[in-house]
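Below you'll find only one chain, the form predicted alone, shown as C-alpha cells.
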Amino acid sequence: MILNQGYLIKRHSNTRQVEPYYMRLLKENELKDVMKLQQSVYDALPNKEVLYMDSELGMYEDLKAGAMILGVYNSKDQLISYRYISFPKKVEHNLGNDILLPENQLEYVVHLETTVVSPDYRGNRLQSLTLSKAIDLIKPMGMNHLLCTVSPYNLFSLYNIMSAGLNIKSLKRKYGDKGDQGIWRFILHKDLRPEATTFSEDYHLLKLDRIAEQKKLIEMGYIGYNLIKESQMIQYALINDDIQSPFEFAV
C-alpha cells in the first residue's frame, strides 16, 4: 500500500532532475535492499560515528515483533531512503530508561531508529517526510512517547528531529560492548499526549561539540529545545519556571 507520493529532485554530478517518488512499508524479505543502502551511505561518511549500523538479523527480528520500515522509492523502484521504527516494550535497551521514564510508561515507547537517505536525494526533506508519516501511523496505536538517538556531530539530522518537536533529555555514550565505551548520542524525546510544556525565559546557548558542558547542564535538569542551525548552537532551559541556577558558560 502506498503511504505517500509526490516529486523530488535528484542531484547527480552537476545535474538536477525532477522525478516521482512513493513511500510504502517494507517487508522482511526486502531487508537486503535496506542493508545495501545503509552500507553505501556509511561508506561515504567522513565521520563514521554519525551512523550506527543496524544488523539484518536485528531488523528482521524487530519486524517480526511489530517494527516498521518506511521505504521511499524513486521512479525506477529503487530504495533511496528509509526510516526504521521499533516498539521496544519493557526491555533494557528501551530509551525510556535513559531519560527515567516511569516504568508504567515504557510499554508506550516508540523508538525512531535509523534514518538513511541516498546522497543523490538529499535536500528533499525525506527525513521530515518519513517522520511525519511515521507519527501518523503511530498515533492510532495509543503510544505516548517518541524517543531516538542522534549524534552531536550530525547537524542536519538533529535539526530535523528537533524541528519535529523532540527535545534533548540526555547525552551519553551508547552502543558500546565488550569494554568499548560507545559513541556519543543525544537522546531526544517527545510526549505525544496533549500536554503543554513551557520553558524558562532564561536559557543557555552551547555549541554542538561542547559535550562536557551540555552533559552537565542536562544533569542539572536542563532540556535542549531549539537548535540554531546557522551557528550550530543548542538552547537549553528549565521547564515550568524552575529556579534558574547560577551555572554559566562562555559562548
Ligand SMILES: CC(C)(COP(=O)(O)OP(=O)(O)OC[C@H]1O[C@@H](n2cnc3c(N)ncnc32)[C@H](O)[C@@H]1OP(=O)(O)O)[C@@H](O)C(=O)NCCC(=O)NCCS
Given for the second form:
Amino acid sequence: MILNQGYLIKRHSNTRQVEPYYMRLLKENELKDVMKLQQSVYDALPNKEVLYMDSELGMYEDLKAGAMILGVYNSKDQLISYRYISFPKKVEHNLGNDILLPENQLEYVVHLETTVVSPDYRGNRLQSLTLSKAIDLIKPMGMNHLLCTVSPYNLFSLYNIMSAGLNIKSLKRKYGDKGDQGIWRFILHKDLRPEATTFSEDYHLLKLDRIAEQKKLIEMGYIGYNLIKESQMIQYALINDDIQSPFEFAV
Ligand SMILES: CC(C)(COP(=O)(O)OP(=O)(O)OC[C@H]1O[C@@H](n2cnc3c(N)ncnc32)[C@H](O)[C@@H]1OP(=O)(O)O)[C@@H](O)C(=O)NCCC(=O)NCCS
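Output the form predicted together with the named molecule next; the form predicted alone has already been displayed.
Up next: the whole complex, starting with the chain shown before.
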C-alpha cells in the first residue's frame, strides 16, 4: 500500500533534480536494503555518536512483534530514507520508564526508533514527513505516547522532532553495557491525547552541549519545549501548575 507520494529534489554536487518518490511499509525480507542505507548514512556522518546503529536481527524480531518501517523510494525504486517505529509494551527498555510515565500507560507507548535520509535527498523534510505519516498510522491504534531519544549533538534531528511537538523530559546516558557508560541522549515525549499543557512565562535558555546544566534543570522539573536553530539554544520552562496534562494527573 502506498502511504504517500510526490516529488522531491535530489542534490548531487552542484546539480538539483526533481524526482518522484513514494512511501510504503517495508517487509521483513527487505531488511538488507535498510542495513545498506543505515551503513552508508553512518559512514558519512562526521560525528558517529548521533546514530546508534540497529542490528538486522533486532529489527527482524521487532517487525515480527509488530514494529513498522516506513520506507521512501526514489524513481529507481531505491530506498532513500526510512523511519522505524516500535511498540515496546511492558519491557524495561520502554522509554516511558525513563520519564516516569504511569505504568498503565506503558502499553500505549510508541518508540520513534531510527530515521535516516540519504545525503543526496536531505532538505526535503523527509524526517518530518515520515513522522507525520507514522502518526497517521498509530493514532487509530489507540496509542497515546510518542517517545524517542536524540543526541544533544544532532541539531537537525532534534529540531525536526521538537518542531513536531515532542518535548525534552530527560537527559541521560543510554545504550551502554558492562563497563561502557553509554552515550548522551535527550528523551523526548509527546502525549497524543488532547493536551492542556502550558509553560510558565519564565524560561531558561541553554546551549545544546551544556549537558550538566540542562540535566540539572530537567531534574528540577523543567521541560525543553523549543529549539532555536540559529543559536542552538533550548528553551526550558516549568509546566503551569494550574493547567496540567492528563499524564500529570495520573501520577
Ligand atoms: C536527521 C536527518 C534524518 C534529517 O534529514 P532531512 O529530513 O532531510 O532534513 P531536513 O529536510 O529537515 O533538512 C533541513 C535543512 O538541514 C540540512 N540538513 C539536514 N540534515 C543534515 C545533516 N545531517 N548535515 C548537514 N545538513 C543537514 C538540509 O540540507 C536542509 O538544508 P536547507 O534548508 O538549506 O535545504 C538526516 O540529517 C540524517 O539522516 N542524519 C543522519 C542520521 C540521523 O541522525 N538520524 C536521526 C537519529 S536516529
